[in-house]
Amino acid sequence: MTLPHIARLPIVAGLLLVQAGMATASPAAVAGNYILTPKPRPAPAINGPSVSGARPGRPFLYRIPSTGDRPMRFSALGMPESLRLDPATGIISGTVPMKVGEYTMTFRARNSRGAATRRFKIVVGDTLALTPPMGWNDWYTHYDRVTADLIRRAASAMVSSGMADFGYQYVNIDDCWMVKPGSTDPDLGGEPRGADGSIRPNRRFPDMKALTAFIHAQGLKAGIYTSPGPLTCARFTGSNGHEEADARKFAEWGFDFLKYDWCSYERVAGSKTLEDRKRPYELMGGILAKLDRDVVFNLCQYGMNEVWTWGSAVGGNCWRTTGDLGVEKSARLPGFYSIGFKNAAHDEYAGPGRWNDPDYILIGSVGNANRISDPPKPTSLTADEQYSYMSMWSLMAAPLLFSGDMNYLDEFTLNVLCNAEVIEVDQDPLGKQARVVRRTEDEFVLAKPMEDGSLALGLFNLSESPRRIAATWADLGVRGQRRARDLWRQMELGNVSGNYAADVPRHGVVFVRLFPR
């Protein structure tokens, strides 16, 4: 079925398409794109991560990601007494147990079509983000036009579109929520700080506590942004000299994630030594660790001084390894490939609580980072390039943070973002980033070991024509017969031994999981 108008349909119409129909392995054409991901079945399925890290005594919030017909009822066996579960929504809230250790429970989701169970573990200790963060960031859609209302609408869309049912949970505000010094715009100008030195949001964000409460009420988490410099990248108020006051204000408002962007800190840092580069992140990391709220710490300083070698030591949970993907120049290949290649080289430094971050997923309807006044428009990436993009990020155990327009989520975009088996590779609790098996002018091969002993394998065709690509068992370091499963089609492919080979379309991917027999 061809629907040439679907890319511009509002989310409600897209929802009808996403929720209709039974699972199928046959591709369907939408606006020239072909859909590989089967639709969720009507019986319950519990998705997303199987583990969460938390510090003792901090507030806890988790929405059990579940697909299937609604209404659905939820229960949890073995849940700590300090937590409570809303059986109608699947939202768990309360306080993290004070005792350090592992708390394993069993989630159950039931509807008129059946039931599903899944084990889930809370690890109470010092490490957050035991799997890569998943969610949305407003930057590549709204830029300096962002408002509290747009953030609320994005949070609602994360639930109504079904994204939250696959594990997306962070709704993150980027730059431009603060006062802009010297601005004559009445919405943006004014005093940047209160009499007590606390940072003030601009008039587009009249009540930060109410905004985070709205996000939390849906079982989602809220993220915020600042810079260690005196100004942010868009020249709004930064945190330099007010780091502790700002961090405490973010926690008071109820934020769960902080993006800390280098920006104007260059003029503060002085020289370019490693210590100069580390200093602001070490300072903020130490402050965040002492807050009475868990805040995931995202270091955004573009890979300077090999941040992947020290980001974890200063309290970071994820760190940008490259420049902005949105301004990466395309040559023979779209820009996400060159960003991905750079990020893939740092696999040895990734693990639970410490993730290499190659920037956001820019598909669907996206803005133009070189002309931020332009409205969002449909991506120019082909279907195969979008499958490659999501496959590469998942294999690299990258944060899955979408930055397209949440008001225009068409069926194809949701099919790329919301494949439970692809996301499972990204969220695997073993926390291994895929290693580069092979990279040539025409081929890129990634292999990611999984906790259950299987191996996730991505065969990427970088050439301009369809190509047969193979990986031998010697390449992959495995032995014996393996059961192969196509993750995009969610289809069994039979048993293989000695090697795995497939025909891969131009700029496309074959993404499989090889299970021991």
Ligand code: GLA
Contents of the next structure:
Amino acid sequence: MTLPHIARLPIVAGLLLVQAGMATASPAAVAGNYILTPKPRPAPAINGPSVSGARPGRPFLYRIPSTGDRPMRFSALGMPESLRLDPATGIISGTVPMKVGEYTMTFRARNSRGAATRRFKIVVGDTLALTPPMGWNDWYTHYDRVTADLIRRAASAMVSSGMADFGYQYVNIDDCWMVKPGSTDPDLGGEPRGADGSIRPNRRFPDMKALTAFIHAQGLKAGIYTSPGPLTCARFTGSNGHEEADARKFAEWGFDFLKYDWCSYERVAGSKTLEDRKRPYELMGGILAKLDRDVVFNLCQYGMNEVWTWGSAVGGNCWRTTGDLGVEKSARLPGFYSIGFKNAAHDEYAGPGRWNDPDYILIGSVGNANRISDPPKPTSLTADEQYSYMSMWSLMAAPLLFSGDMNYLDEFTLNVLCNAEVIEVDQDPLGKQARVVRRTEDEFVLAKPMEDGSLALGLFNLSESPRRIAATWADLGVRGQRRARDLWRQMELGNVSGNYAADVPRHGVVFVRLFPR
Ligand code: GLA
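Having looked at the form predicted alone, could you now put up the form predicted in complex with the named molecule?
Everything in the complex follows now, all chains and molecules, and the chain you saw is the first one.
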């Protein structure tokens, strides 16, 4: 079948500056970008995951992601008594019930244009991150320039840009918040630890508790970074020999997510054996599980010793499967493709609470990982490449962590990041990572089974010209008639049988969901 004619909406205003709810035009127009994601309707729609994992008795925080006109009033039917909901903001806070089990509730959002409901389940047990974490990480924008103030501004922008209304919730600090031993920069140098051995932030982070309180007040969560080695990758202070004290400090400060980056641990490890490579993650995983706070554990060791086969057993919720996407080189296609291809091979290891992590989403205005002193600038990826990137990450049930500049979110970038039906594929509670149906020089086809029995299908054109790509029912293991829906355009495509075929632009994607009829 062929796609109906779709109007492509050009961006005429160029970059929009989204900050504190204000949109201003900037001169850096991005030519050729076309918007597919329909604008959210004025009536309420509740987005984001339908399930959340939490440990008994720990603090709980969740902002019900919902689009639609404000003001909006929220309610939650059947919510455990230990939780409370702010009806004006939709922020749920309180304590996770002590009793292990499933707590199902119904969220309701209402405004002057209508109402929406959605079922939501808190699974109280051992497993966090039942769906892939979504949020932002500062690395590819701020590098060694990161400050508490920039993190606050990013948190505010997550709400004012609307990203939080689609489920983005983690605001994660990467490297460079600690002291840099030997640095002559008065902001970065100094004693890395207090007299009692406790880790000290550098002067750009004067009050970590106040910072996480600011993030939490908006219903968002806070992430932090360290290394099991003596130094981080950017040569700031690591946690070697202080693992337990540092983890306790992160929890006391109020962090909800830890990225644990191998870096200088290579020197400590001794050998390249599985045992030596696993050790620091096993240690930290054990410590985190015993904290009085839920901290999602992100392993960052670039895929060594097939981390996907053991990351979950050491307590990891997600693990980088490759080197850094920002420095990935490839002959013809942009780096995210080769990272995606590598990550796609490990689908059998992903599931609720354990995700393959192909690194961040580098679109919008991003820094140069090869020359971190360069200021961020608009991505050179084409519109089709950006749709492919986001589609591939969603099909792979990857953590959706944007790492571009939150202060320069243009309309096109938000259209890529904030399509509720695309995100729904990523956040599906079944937690399956797409299977590679085909990978040739010119075509890449991914298929992801969804909880409701539908199949999300991505047809990626890797070639240099438009191309017709097909997936047969035999390829996909389905039978009979299916109802096809275009996820980027959020549009019904009618019934199909035998195969699904579409014309796909150069380096572009056609992303559909095939429903049983
Ligand atoms: C490594 C990681 C990156 C980033 C930097 C920080 O390269 O893979 O994601 O955290 O360190 O120095």
